[in-house]
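The chain below stands alone, shown as structure tokens; this is the form predicted on its own.
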Amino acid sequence: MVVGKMKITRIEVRNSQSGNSTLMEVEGRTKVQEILDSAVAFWSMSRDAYLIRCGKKLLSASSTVEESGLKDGDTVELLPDPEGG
């Protein structure tokens, strides 16, 4: 979907601890950290350290949706960081 000149990407965010998921609409310039923050707030999770992966690829929190190569319909998974924060 294109709104004005901004492309909206729809992704599914899955909580690996509960198995629940939610849909998000993000722009290409959205940082992965913003997705993490939104997911943690949505599920009222503690602010412990989390990672996001898409398939087998861990996504850098400082990268954007576009830089991470996320595409419409992708599923990303929220995981506790085994090394902590």
The other form holds:
Amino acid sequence: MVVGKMKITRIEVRNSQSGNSTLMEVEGRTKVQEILDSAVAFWSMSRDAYLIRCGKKLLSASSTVEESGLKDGDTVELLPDPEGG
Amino acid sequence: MVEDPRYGRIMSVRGLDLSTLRRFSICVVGAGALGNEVLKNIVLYGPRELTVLDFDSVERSNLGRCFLFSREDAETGMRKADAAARAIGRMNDDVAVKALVEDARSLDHEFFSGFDMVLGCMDNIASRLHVNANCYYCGVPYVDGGIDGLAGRVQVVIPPDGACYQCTVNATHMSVVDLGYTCTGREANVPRRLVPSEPSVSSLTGSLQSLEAARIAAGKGEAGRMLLYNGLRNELDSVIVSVSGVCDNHGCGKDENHKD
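For comparison with the form predicted on its own, would you give the structure of this protein in the form predicted together with the partner chain?
Below, the chain from earlier opens the complete complex, with every other chain and molecule after it.
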């Protein structure tokens, strides 16, 4: 979808812990970190380390939606990063 | 040369030449639940040298998950590195086992460059970042492992190829970078979170980590690979980790994601 000159991408964000998911509209320039932060806030998740993946690829938080190759209809999954030993 | 029958079954494994590992000097950083599992597996491979690095002491709360420690170790406050080294030394006296009671963050690249491979079993992000950066700098393969309840993670870092641990770190990590994910929830002057720990997940994650070490030694390691275990669904998945454009260890290079 294009709004004005800004391309909007609709993605599904899934919470691997609860199984819940939500739809999110993002721009090509949106950072993956913003998606991650929004999801953590949306589900009121605890202050912890999280990763975000799309299929078999771990997304780099510093990349944008466009750079990550995210497309309309893609599902990204938020998962806790186990840091205990 | 006649192979020692002790290793006959290991060396006859098809598809993976495990003889190289016998010439390796390996350092395992962290001798907690995960470290115990990794140390047991690695010492059975029979490497040339195996160093156990940990500055903590054994506590009673460790005994539920750390099979290398005894009640006496906890009662006398024995150092984890010493207790673990003694136990694995008994498992295989072919291996030169060394214990080092130090904080990994006090050691630099000169220390880590003395090993053929390092396995990280630490309980905090700051130590992981430190060990990863030093190993990456001196070109030593690093296999990082982490556990939390029913979740396990293993990441393979083979410098200079592919991503490193720091490439996976984002702002959520930095918000808890100084927290230790301890099994006791105390003994620190910084806030620490009591991490749930499940023995089977520790065992499984430690085994995956050890197997990745064996694969690297056999020349079959895959840089930039992360294994994710979800014990709730009993599922194991492998994901590709790309080099991050903001990772200090990789300089200011372009994010490999951009190439997709």
